[in-house]
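Heads up, the chain below is alone and in the form predicted on its own; it's given as structure tokens.
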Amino acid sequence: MSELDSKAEQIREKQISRFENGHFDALVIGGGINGAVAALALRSHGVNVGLFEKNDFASGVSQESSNLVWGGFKYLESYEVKLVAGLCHSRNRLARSYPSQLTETRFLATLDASSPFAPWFASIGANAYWAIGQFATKRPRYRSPRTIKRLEPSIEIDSLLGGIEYSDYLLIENDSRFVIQMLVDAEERGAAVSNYTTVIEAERVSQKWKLKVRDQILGKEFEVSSDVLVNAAGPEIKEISEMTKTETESHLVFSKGVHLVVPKVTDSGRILAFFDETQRLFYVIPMGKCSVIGTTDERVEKPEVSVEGADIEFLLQEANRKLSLSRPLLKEDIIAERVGVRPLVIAKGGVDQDKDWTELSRKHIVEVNRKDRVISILGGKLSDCLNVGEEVVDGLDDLGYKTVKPSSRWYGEPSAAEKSIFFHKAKEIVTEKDSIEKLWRRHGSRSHEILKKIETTPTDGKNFSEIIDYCPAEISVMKDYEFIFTLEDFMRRRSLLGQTIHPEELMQDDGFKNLKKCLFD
């Protein structure tokens, strides 16, 4: 860890002091989407809750997704209508509750003779999906090869039979930032949360859980206790179960997924979808001023994965086979890589771990161990996070804790009235409408503090450079609230910069140097 400045050290000391020798109703282990939504939901229901993450928040599976918030269209293929209905319900709630962060985006799925479905059949499926999703998005449409070429010149249409255009949602910023914002909201409501804190011992003593924890930032150890443990460690849930000498009835298998970030393929904003040579859906997804291509699907035994040469070759080959670009995409075009595992749940008595694993969906299971007072979250995805949060609250009720129903919605952006006040004030200080919307999307209520700093020192409202669309006022507020301790924390998870700008371009940018000074000096 880098050496902290005095202000950062004070902030960290305050964070850790909330834990030292304290007692909580529930302690969450794991700071990905499952842990974040659990902490927010529990705190909003009156639970005294703390959360530990041994690395940075959202630094595992939750930073490697496709940034899609969708209802699971592909699960209709295996007739999982109940799962799709639940995902669509959660998707719709997320879209209504985070309108600045999620945008409805059109998918254009193209079909040829090698695709598993004919266009007419896919059209029936798309309309069924639309209906299951309660008609919350624009209506699906069939697209002929000729229309596809007009709409998306970058698509190769020589072998196309047609295509389907339908809607789901896309995170405008990124997956990890969405998770971290949820954790910041949880802390502001009274939860104690900390990244870079490793639980090194956990023991059940006198009807309570006693934990020994190491703070990696300050280099100190402390103890804390709780009535209930929430195991939200994602792919590492088994390791926490072994530490606590508890077991889950369900188990996980892992699918490795790789995405590559490349220069923008299409200006339309659509998500392009194809079937690759394995008949798995393959996407071209917008990410800032770039495109993300992928993903792969490979069974792996352990959650520690990396991008291999074969992964890159496969993705580039599929992209070049399906796209009609001025020149093929090459390895030199790759700006960044994204690789992670999807934790797929095998329920008690379910399918054997060694067969049919590709048929497993991204469903989740929340298990309640009454004997040891442990709640474990297995599987799941960002689209379904609200359901996870509510099931964790139900799990605590099941253990005898009487939660308190919040007076208002426990998730979502600030009210429309607060947003209106901010926009009205911002128009007097910030001239560009896009900048105002960006500040609100990224920071919500904390945008008011940024605005005050810009009003006091107008130069602090100017972006660091043309390629770094952050200003000193933003960074100052982010340092106060967002648990930033390394450059990677900011570049990879608090922003898109580390994924959408080539490292060589960053190193040559004077604004990048000033950004680092602002973050750590």
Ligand SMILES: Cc1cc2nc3c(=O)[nH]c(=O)nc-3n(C[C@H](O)[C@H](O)[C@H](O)COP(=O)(O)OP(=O)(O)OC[C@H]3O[C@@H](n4cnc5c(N)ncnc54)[C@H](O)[C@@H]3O)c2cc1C
The other form holds:
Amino acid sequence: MSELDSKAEQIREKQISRFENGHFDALVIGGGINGAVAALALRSHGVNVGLFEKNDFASGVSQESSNLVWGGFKYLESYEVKLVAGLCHSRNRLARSYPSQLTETRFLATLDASSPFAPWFASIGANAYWAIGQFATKRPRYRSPRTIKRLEPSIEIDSLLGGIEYSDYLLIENDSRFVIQMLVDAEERGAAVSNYTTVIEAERVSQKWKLKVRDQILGKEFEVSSDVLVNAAGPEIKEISEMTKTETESHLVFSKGVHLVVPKVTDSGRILAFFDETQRLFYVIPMGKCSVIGTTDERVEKPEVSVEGADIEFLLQEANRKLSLSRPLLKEDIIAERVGVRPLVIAKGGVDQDKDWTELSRKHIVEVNRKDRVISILGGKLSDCLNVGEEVVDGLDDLGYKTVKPSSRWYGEPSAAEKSIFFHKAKEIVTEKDSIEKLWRRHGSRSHEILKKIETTPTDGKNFSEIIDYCPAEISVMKDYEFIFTLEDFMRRRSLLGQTIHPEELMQDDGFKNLKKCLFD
Ligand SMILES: Cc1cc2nc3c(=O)[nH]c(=O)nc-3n(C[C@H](O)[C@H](O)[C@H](O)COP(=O)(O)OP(=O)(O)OC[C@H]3O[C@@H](n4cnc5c(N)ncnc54)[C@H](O)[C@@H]3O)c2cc1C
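So that was the form predicted on its own. Now I'd like the form predicted together with the ligand, please.
Shown next: the complete complex, the earlier chain at its head.
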């Protein structure tokens, strides 16, 4: 961890002093999507809540997803209509509430003789999915091989029978930024949240949870207590259960998933979907100036995983089999790798057999342990995070705490009126429409502050370089609000830069040097 200057040290002292020897209604362990949404929902319902994340926020599985917010089309394969209806409802709610961060994206799924469905059958499925999703997106379309070639020249159509086009949503910036924005919102509403703080001991004493926490930044330990504990440690939920000597009725199993970031495959903005040789859907997904290919789905026993040579070989081979690029994708083309485990829930009494492995429903379970006053979140995706937040609030009510119904929506971007005020003002100061939209998408209410800084010092509104589309005014505000301690925090989780620009290109860029100075000097 880099040395802190005295100002940064003071800021950190202030962050930690909010916890030291304090007492909270609820303390959340884990700063991934589940912890973030729990903290935001609880705080918005009048709960005095704190959150600890042992590494950076969203540095667990929540930075390794496919960035998709979807209603679970593939679960129609196993006729789980109720699950799909619930997920679609959650997807639609999320898309309506975060209109600048989520974009409706067309999926073009191609089918050949080896695919599990004929195009006509997939077409019926896509229409059913559209209807279950309350017709909230554009209608699905059948596409012939010829049309597919016209729409997406990079797709190899030789053996294609046809394809279907349908919609779901994509997080434009990335999964981790979405989580961090939620945490910053929770903080602004009065929650105490802290990254680089590990819960090392938890004990139930006199009807309270007493936690010992290590601050990784200042290198000190402190104590804090709460009435309720929320276990949102994702794949490490069992370790927290062991530490607290509590149990969950459901348990997790893990599936490793790898994505590779490569140069852009298509400019269309579509997500290309193919069935791989194991009959699983394989995607080419837009990510900034790049494409992401993936993913794998391999059962593993432990959550600590890494990208192996065989994963890379499999993904490149599948991509090259389904695409006809000017030259095949090679190992050298890989700009970044993403790997994590999907935490899949086996409900109490559920089976955990290999044959059911890929059919395991991606449901979440929020368990309330009344005796020990612990709420545990098992599974839980970005796509249905709002349901998770509300279930955690219900859990607290279940434990006898009277939460307060918020007067306005507890989630989502600022109001349309605020957005319109920002856009109106921004047009006088920032000339490019794209830049205005980007500022709003990335920073929401905090973009007013950025605008003021640009108004005072116009040069602070200029991007660092052609490849670094951030300006000093943005960085200054991000430093104030976003708990950035290392370069990786910024490059990997606050922005897409670390995954979409080749490290060698970055090293040669003068703007990158200035960005580093701006972040840490
Ligand atoms: C390959 C892949 C693709 C996916 N694609 C999608 C997708 O497109 N859409 C979607 O909705 N979902 C997707 N998912 C699923 C989704 O990413 C996860 O379900 C979700 O991110 C889990 O969030 P979480 O908060 O439970 O876990 P995490 O993000 O792992 O957060 C748990 C946190 O707890 C912290 N922690 C653990 N112990 C302690 C401690 N003692 N003290 C303090 N902190 C602690 C960890 O450091 C970690 O950051 C995908 C998953 C994978 C692996």
